[in-house]
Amino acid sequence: MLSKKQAKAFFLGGTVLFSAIFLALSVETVTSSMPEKTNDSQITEAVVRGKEIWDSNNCMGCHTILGEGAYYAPELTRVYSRKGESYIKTVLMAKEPWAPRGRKMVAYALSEEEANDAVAFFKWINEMDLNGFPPEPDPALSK
């Protein structure tokens, strides 16, 4: 069993040691290779306009991008190379809501402006580095 000064001095050395390791972390994210990484280059007015529109109509209660959000619907992160421009242009400018695998799509019937700023955001967050998120699913495990 610990004394006062000795739990007092426990506390106090790992309070010291994990802010020295959270911050020499921070500086590593900030001044390594993170911007490049993230191509904030890339961000476009029409990348903003589609981020815009992801958050508007809550496409994160249903899906999933970078690992945020929830689990009912896909995941997005990577689905400009999973199914490409004409195909999430067609999603979200359907006037009809439809039923992939029984799960419900919402019909947002946006125009093809909106939707093409949508692809934009897919395109831009499709290009990050993200060091191999998301995994690519085991085949053998879809059996």
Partner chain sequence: MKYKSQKVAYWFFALSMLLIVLQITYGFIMGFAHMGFDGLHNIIPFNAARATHNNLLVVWLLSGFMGAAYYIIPEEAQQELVSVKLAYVQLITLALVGVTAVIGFHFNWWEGRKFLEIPRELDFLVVINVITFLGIILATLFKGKKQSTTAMVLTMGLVFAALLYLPGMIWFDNQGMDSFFRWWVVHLWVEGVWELIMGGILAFLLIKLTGVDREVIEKWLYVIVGLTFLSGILGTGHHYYYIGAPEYWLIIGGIFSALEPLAFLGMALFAIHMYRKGGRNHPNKTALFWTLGSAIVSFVGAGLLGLAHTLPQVNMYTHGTLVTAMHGHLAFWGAYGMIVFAMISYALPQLTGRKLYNTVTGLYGFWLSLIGMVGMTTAFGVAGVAQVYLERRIGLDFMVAQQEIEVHFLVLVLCATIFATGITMFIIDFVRYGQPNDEALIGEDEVNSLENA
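The structure above corresponds to the form predicted alone; please provide the structure of the form predicted together with the partner chain.
What follows is just the one chain, with no partners and no other molecules.
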């Protein structure tokens, strides 16, 4: 039967081995594959300011982006191509809570420049290669 010593070796050995593999893959991801797939070189100052707006208002507390966040408001990964620039700006600059179907968004009343930065952020996100996410609906089902 397995002894306590062997069990300990299994735990320690496995931990070291799998941590090493994980670290190696992570280095590859963040230094090479991910910058390419996310168009890291196209992150302009406007995109960074846009991300700050996204972050400092905790937009992820209601929406999802890259499928991450909360499930109270729409997925925004492809919002740039779905809704277009002027729609996004209208929502963000609104002084009253935006609520086209009853559910209210916080009225951020952003300035025109801030709204442009947010749009730049969404545009950059829009171009990312996400291995097929979000999935396309099947038109045959909606007939």
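So that the term is clear: the rigid core is the largest set of C-alpha atoms that superpose within 1.5 Å between two forms. Values in this document were obtained by computation on a predicted structure and should not be read as measured data. Positions refer to the first chain, counted from 1.
- For A9, the Cα coordinates differ by 2 angstroms or more between these two forms after the core has been superposed.
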